[in-house]
Structures are given as C-alpha cells and as structure tokens.
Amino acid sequence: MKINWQLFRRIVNLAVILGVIIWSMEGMNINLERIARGIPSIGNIIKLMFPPDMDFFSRSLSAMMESIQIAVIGTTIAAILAFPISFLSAAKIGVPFSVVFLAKQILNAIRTFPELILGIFFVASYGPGPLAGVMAIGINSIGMLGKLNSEIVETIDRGPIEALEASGSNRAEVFLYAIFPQVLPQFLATALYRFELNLRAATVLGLVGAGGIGVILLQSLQFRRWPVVGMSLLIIIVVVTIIDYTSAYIRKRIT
C-alpha cells in the first residue's frame, strides 16, 4: 500500500497545531464554561456605558487629538530614522553582508519590545505625558518600518540601476535617480499604514501614563465611570474609522 506522504505531513502538522492550541488553553485555564459565565458581565458593562456622558465629549475629543498628535510625531520620527537603516539592511543592493546582518539584528532587537513596555520605560525616564508616548511609538515603529522598507528595496527593478551604472553614473546619482524614485511611494504607503497602527497604540499608551485619551480611559475605569468610558470609546471608534478610510484612500493614490 502506497503512503500519501503529503497528506500524512498535513495531518501531522494539523495535529501539532491543535496540540499547541489545546496546551495553551489548558495553561491559561480557558474553557467554554468560563467564557459563558463572563458574557452576562460584559453585557452589563456595555449597558452601563450608554448613554455616554456628553459632559466629557469636549475633554475626550481633546485627548483624542493628543493621541493623533502622538501618532503623527512618533510615526514621523520612525520614518526618518528607519530610512537609512532600510537600505543598510537590504541584501541585494551591494551593501556588505556584515553591515546587512548587523542592521537586521538591530531591527529584530527593536521589534522585540512592544509599545506598552517602551511606554513604561519612557514614562519612568521622562515622566508621565505625551513625550513618553511619542518616544515609545517612534522607537517601536523603527523595527517594523525598517524591515518592510528593506524588503521593498530588495524587490526594486534593477534595470534603471544597471543603465545608470553603464553610463558612468556614480553611486549618489544611481541612488537619487534609480533607487529613490522607485521606493519613495511604497515607503510613504508603509508609513501611512504604520500610522494607522500607531494611532491605535497611542490610545492605549495612556493607560501607562503616556498621554492621550488612554489617560481618561484609565481614570474612568479605575472609578467605574462607565458612561465616561462609553464616551471615550465612541470617540476612538469614530476617529480611528475615519482615519483608516482616509489613509487607505491616500495609500491607493500614491502606489
């Protein structure tokens, strides 16, 4: 009897995945009965959020604007700092292997730390406030932007590069006229996508004292002021949705 090894490998892989999921659920004491018990509590909390506290509309909106500012500045810092390392970590444009390896390890190390951990670190360093949030988002975003941008650089069309090199152009001219025009639109699109993620992160960083609307959420949750929580969450949902659609439109236009 001939064994279908491809089917056998798929079954083994599926069994391993299921085993890991079951092991993880048991380790965290997750089960359907426990989940079912918590659903009524979730429903009660949602009911307590409505109607939202309109007295906090202005304050919540102002804090949301601060979260947007944190995301804008943090993303801008990350895009600027990630620009050179994106080329240093690209393996197919003539950068020495040792430099590429070192640059990739730096990006890997940066991506290791989530925004909340960096937020706690910078709050301890600079004190509570939006500066800590900007630093946390800016540093964390370098890892993702550097990695994605380096992959963009590695997939560029080498035709224009070879044409300029054959005509005697130096490295600066090759970069300015053959490489940079190809990667710039995708770099911008990647930065916009990262901005969307950073806006969500900025709304959470306030929970560790790093400014933005998360500060209001933290205070409201501590004192069980559910209508204020509802007002803040409503503003977050509306603003994030608008920015997501706007960013997606811009990204389609520039790529």
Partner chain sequence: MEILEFENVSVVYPGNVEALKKVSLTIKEGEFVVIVGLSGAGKSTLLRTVNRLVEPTEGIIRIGGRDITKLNKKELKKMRAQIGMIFQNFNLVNRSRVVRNVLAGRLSYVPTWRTMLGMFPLKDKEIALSALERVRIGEKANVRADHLSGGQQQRVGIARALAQQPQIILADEPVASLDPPTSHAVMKDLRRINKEDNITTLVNLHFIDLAQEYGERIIGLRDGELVFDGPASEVDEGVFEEIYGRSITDDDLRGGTQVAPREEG
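Positions refer to the first chain, counted from 1. Note that the coordinates shown come from a computational prediction; the quantities given were computed from them, not determined experimentally. Here the rigid core means the biggest group of C-alpha atoms that line up within 1.5 Å when the two forms are laid on top of each other. First, how it differs from the form predicted together with the partner chain.
- Superposition of the core reveals a Cα shift of less than 2 Å for residue 246 between these two forms.
- Residue 55 shows a C-alpha shift below 2 Å between these two forms [criterion: core-superposed Cα displacement of 2 Å].
- Once both forms are fitted on their core, a CA shift of 2 Å or more is seen for residue 27 between these two forms.
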The other form holds:
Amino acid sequence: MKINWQLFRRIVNLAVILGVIIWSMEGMNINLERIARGIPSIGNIIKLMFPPDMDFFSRSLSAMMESIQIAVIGTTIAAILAFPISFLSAAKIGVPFSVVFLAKQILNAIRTFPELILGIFFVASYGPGPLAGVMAIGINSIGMLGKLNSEIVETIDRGPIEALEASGSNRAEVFLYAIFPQVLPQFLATALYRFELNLRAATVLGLVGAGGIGVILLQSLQFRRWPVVGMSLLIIIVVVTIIDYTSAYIRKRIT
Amino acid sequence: MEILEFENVSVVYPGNVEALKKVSLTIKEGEFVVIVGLSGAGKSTLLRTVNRLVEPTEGIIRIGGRDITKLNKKELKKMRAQIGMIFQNFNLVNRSRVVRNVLAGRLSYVPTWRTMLGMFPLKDKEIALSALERVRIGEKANVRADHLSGGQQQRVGIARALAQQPQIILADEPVASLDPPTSHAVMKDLRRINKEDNITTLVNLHFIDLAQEYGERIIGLRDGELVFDGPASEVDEGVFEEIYGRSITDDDLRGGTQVAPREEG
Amino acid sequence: MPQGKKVKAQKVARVFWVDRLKKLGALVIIAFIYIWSARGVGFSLLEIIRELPSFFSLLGEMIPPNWAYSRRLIAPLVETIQIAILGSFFGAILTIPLTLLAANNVTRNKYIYFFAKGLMNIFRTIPELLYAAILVAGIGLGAFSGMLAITIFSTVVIAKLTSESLEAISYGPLEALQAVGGNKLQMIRYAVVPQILPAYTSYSLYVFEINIRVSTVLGLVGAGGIGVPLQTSLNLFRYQNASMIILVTFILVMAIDYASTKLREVLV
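I have the form predicted alone already, so could you send the form predicted together with the partner chain?
Every chain and every other molecule in the complex is listed next, the one we just looked at coming first.
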C-alpha cells in the first residue's frame, strides 16, 4: 500500500494543534458554552458605554494629553540613552567584539523586561504619577531603539568615511560629517515609531498608577462607570489615530 | 619641479598578496598623469599610497621633497588636507545637501570646535560655493546629493576636492560609474582644472581611449609592476596590449560622443 | 591655486539662509512640544536622580530570588501559556472573515470594505492590557477575560497584516480559474488560499510571540496567568518572590521564542 506522506503529515500537524487547544481549554476550564456566553457579553459592555459621558470629555482629554507628554519625554530619554549604545552594539565599525556582544545582550535583556513591571517599580520608588511612567518608558524603550539603531549603523555607506579620511579630517569630524548625517534621519524615524508604541503604553501605565489616561480608566472601571470608560476610550481612539497618521507621515518625509 | 617621487615602493596585503612591486617614478608639478591597467593591477593601491590610505610596506614616497611615510598622525592629516581625492562611487553623503558635501573638503582647514557646531567661516563657505561654480553646478548647492544625476554627483566630488585647494588631485576610476558622454564631460573638467590651477593630477582609468585622449603622460601597471611610463603620444594599441597582457576588446573602450551635453538629467 | 570667479557674499548668505530658516522653524516647534511635555509630567532631572537610589535599592531587595518559590509557579506558568495559545488560536480563526472583508480585491463592496478596515484600525489603537482591564471589570476576574482580550487583539492584528498581503497577491491564478469557470468559493480555495497561507501562518506565529509576552503581565490587571502571583508578591513587598517570577517569565519568553522560530521553519 502506498502511504500519502503529505496527507499523513498534515493530519499529524492538525492532531497536535487540536490536542494543544483541547489541553489549554481543559486547563483553563473553558468550554464552548462559556465562549458562547462570553462573546455577547463583550457586545453588552460596548452597549453600556454608550452614550459616552460628555461631562468627562475635558478631564479625559487632559489626561490623554498627559499620556502624550509621558510618551514624548520617555521616548526622548530612551533615544538619548540609546544613542551611544547604538554605536557600541554595532558590528563592523571598529568596536571590539566583546563590547558589541555585551551591549547586544544588555539590549536584549532590557527588551524582554515588561514595561508594566518597570512601571510598578518606578511607582513604588518615585511615587504614583507621570514621572514614574516617563521612567518606565524611558528605560524600557532603550532595548528596541538600541537594537534597531545599531542595525542602521551597520548598514551605512563607508564611502564618505573614506573620503573624509583621505582629506585629513579627524575622528570627530568624520563622525559628524560622514556617519551622523547618514544615520540621523533613520534614528529619528525609529524614535518616532517607538513613540507610537509608547503612546499606547502610556495609556496603559495609568492602570498601575503611573499617570496618564489609564488613571481615569482605572478609577471608572473600579466603579463600573461605563459611560466614562466609553468617553476615555473614544478619546484614546481619536488621539492615537491622529498621532499614528502624523507620525507615519513625518517618518516617510524624513527617510 | 618634482612634486611626487616614488622610490622602490612595495605594498604587501595580508595573506602575502603583493599589490605593488618596487615601483619608482617621478611626477612633476602640474602634470596630468593617467594610470592604466587591468583591475587588480595595483592602480588603486598606487593612488592610495600617495595619501597613505594604504600604507606602503617598503620604499619611500616624497611629496615636495619630504618623505611622507614617516609622518606622525598630525602631520599626516595636514598632508592629506593638501591632497584632493575623487572616487568611483563619488563617496558623497547622499542625504546631505550638496553644499554640506563640498564644505567637508574644508574640514581640515577649520578649527574642530567650529566644525562641530557647523559654524564655517564666511571665507570657507565662499571657497565651497566657488568650487561648485567651477564645475558648473553652483545652482545645485541646496539640493540633496542623491537628487542629482551621476555626472552631477561626480562634479560635487570634484568640487569637494577643489574646496581643499589641493596641490595634488587623486582620481580613482572617476568615470567608471558614468555613461560615455558624462565620462567625457568629467574628464574634461579634470583636465581643465589641472590646466587652470596647475594642480598635479593622477587619474586611474581602465578605458584606453579616455587615457589616450586626456592623458599627457601614461603609466602602465601590470600585476603591481610598472611596465610603461611615457607621453600619451607614444602610446598605441600595441603598448596597451603589452600593459594588459592580452588583446584589446570593446570593453576596454568607453566610446561615445566627445561633445558632452552641458546639463544632463 | 583656484582662480575661479569669486562668489559674492550675497549668494553665500542666500544658500545658507534658507537652511537656517527651516532649521529655526523646526526648532521652535520641537522646543514648544518639549516645554509643554516637560511641564505636564513635572519633569525634573533633580528628582529623577534623587530617587534613583531608592529604585536601585528596590531592585537590590529582589536579590537573591526565592528559588523555593519556583515550585508554586508551575500552575500559573502553564495558565500563561494556555491563555496565549487559546487567544492566538481563536484570534487566528476569527481573523479569517475580517481579513477577507478588509481586502479590496476580495470585497468589492466599498462600504463593507471601509467598514472592515475602519473597525480594524479603531480596535488597533487600544492596547491589549486595556481590553483585559475592561473585560475584567465587565465579565470578572480571571484567565477567561485575559484570553478574550488577547483574542480581540490577535484578531485585528493578524487581519491587518494578512489583508495587506492578500491585497498584494498575483492575479494570474485567479484569472486561470475564472477561465475554466470556477465560482467565487472555488477561486478563494484554489487561487487565494495557497498564495496567502504562508503569510497568514507566519503572522499568526508572530502574534503568538507577542501574546506570550502580554499574557505574562495580564495578571497585573487581574486577568490571570503568572502576573497574578507577581501582583500579590509586589503588593505584599515579597520582592524575592517577585524576582523569581520575573526570572521564570524571562526563561518562558525565550523558550517560546525559540520554539516559535522552530515551528516557523516547519510550517512556513
């Protein structure tokens, strides 16, 4: 008898996936009935949010502004701290291998550390408020910015460096006139991209007390004041959308 | 008067690759020298030993009578400031504006604190802009380098070298990335500047028709050895076949019209 | 030395002036944003530096991790994985209709298309953890809310990425099927699915990797997983337990990343 191996492999794959799903559902005590009840309740929550509480418009908006401010300052701190690391962790530009390796590992470790946990630590040591949020974002974003930026440094054109060396420029001048202008626009673009992500993070950080619109959400969720939640979500949706588009536009222009 | 002297200069790259073998030659001030040879013959290496982008393994190189192989870092930078270099791939910062790229030629003449702040003296800005005018692209000063055509970019490269107010210009395959009409235009620019300013110019080429047309003196390299040195008028196809070690093909000719359009693209 | 015609100072001024004006304008706007932001968050370098020691002493209290505690972490760790698996799985299924509706070469009706795209973009602005917090308030504490939050997030993210790939497929196979008289469903099954399947699988795995990271912190808003004991340890100032949790979380995330990379090689 001839065995259809492709079909066999497919069946095995499917069986494994199905097994994992069933195991998960068993473990979490989830059955189809619970799901069937869960999905309508999502609709129900959304219904409760309407109409959004207009009295909370200005408070929510100013809290959202605070989230933006947290993201702006946090991203800037991260960009400044990540700048030297971007070069230290870039291979092929004359940094010793051991330094590059160490810097890359540090960046990886920072990247896997969840923002929210950092937020809790900073709230514990700095007290509740936006500054804790700024620090959480500022430290956490170093990981990703450093990684992306070092990749940019690794791909620069060496031609201008050779040209300036040939004309007798010193190292500082080579850096400022041959390396810096090549990487700067892309560094800015990665910082802007990270800013978009950080704005979302800044809306969440309030849930652990680190300022921004999350604080209003936390309070209104505690007391199930759904129309206030609706208002806050509405403002998040509108503001994040506007900033996403603006940021994407600027990124396109500068690179 | 001799401006450049090579005395038994050899270069050995790591892995025991001999790129130059005991080359000796003398170049007079204001000469326009074309160096020909196959790729890998040592043209690039020869050019780069002049400003020590490549360190000679042995031998002496004199510029204006002074041995440059023993210069310390500071003296080396000072010496490099006097030598302009033009590259096959232009080596411009694509994202920077043309005038920034040309000002880079002034870096070694301006105090570092000024260059760090981007505060170039008026005199240096004037030098940069007049360098651009001399290669007929003064109106492109504020355009980003990567918005220019290849020929225009190479002229920015020439302007950057000119902004150094050099004694010597080294051009490493300056037209290899350009089309035939633009190649002729760029060669004409180099020749004109050489004549007008009396700047000693060394050009690497692998196109023999360009070498014959624009060179005054031709130096032939083969496997790192100097195999020919004489006026362009003495050179014919036989000499090139000797230098190349094979018969001449169409690929060795740039061809094209000799009347270049004033502005391209 | 060069004898070219001398450039007039006027021209020098013009060339560099344009540049300065542009820079100045950008600087003013940026300065405004920074002053506004710094005042808003009460930014003070002094305070940041003054409080740093207390931050580090807090980190210091986490050392050494309480190794014995790790035994109690197996159950919540398993739950974390299960939340991510189920959320990703349901998301990957629910995303299919949304993907089709949000691809302009499948959905010819402009209104439906824009509605689907819009819905996707709206849901994308809200982070997973907010969904989790909302669902915890609306449905109740526990892993079920966390899983639903991850499902919502996965659905829109996979749909966004996949619908973009779907819009870029080649039309050759579609035309060929049209030519032999296939109907719409047949065309999707035999011309669209094979082209889109690798991207879909790959995005689903990518979202799964994100979901593992998210599900480790879901507990901080009460939505199950390893974040629940973390929250408790932090509230009770049991920092050595907390660091043990963070350590196992690290290991989990790295192990899953590795497994996911292997799975990608097998599936894609």
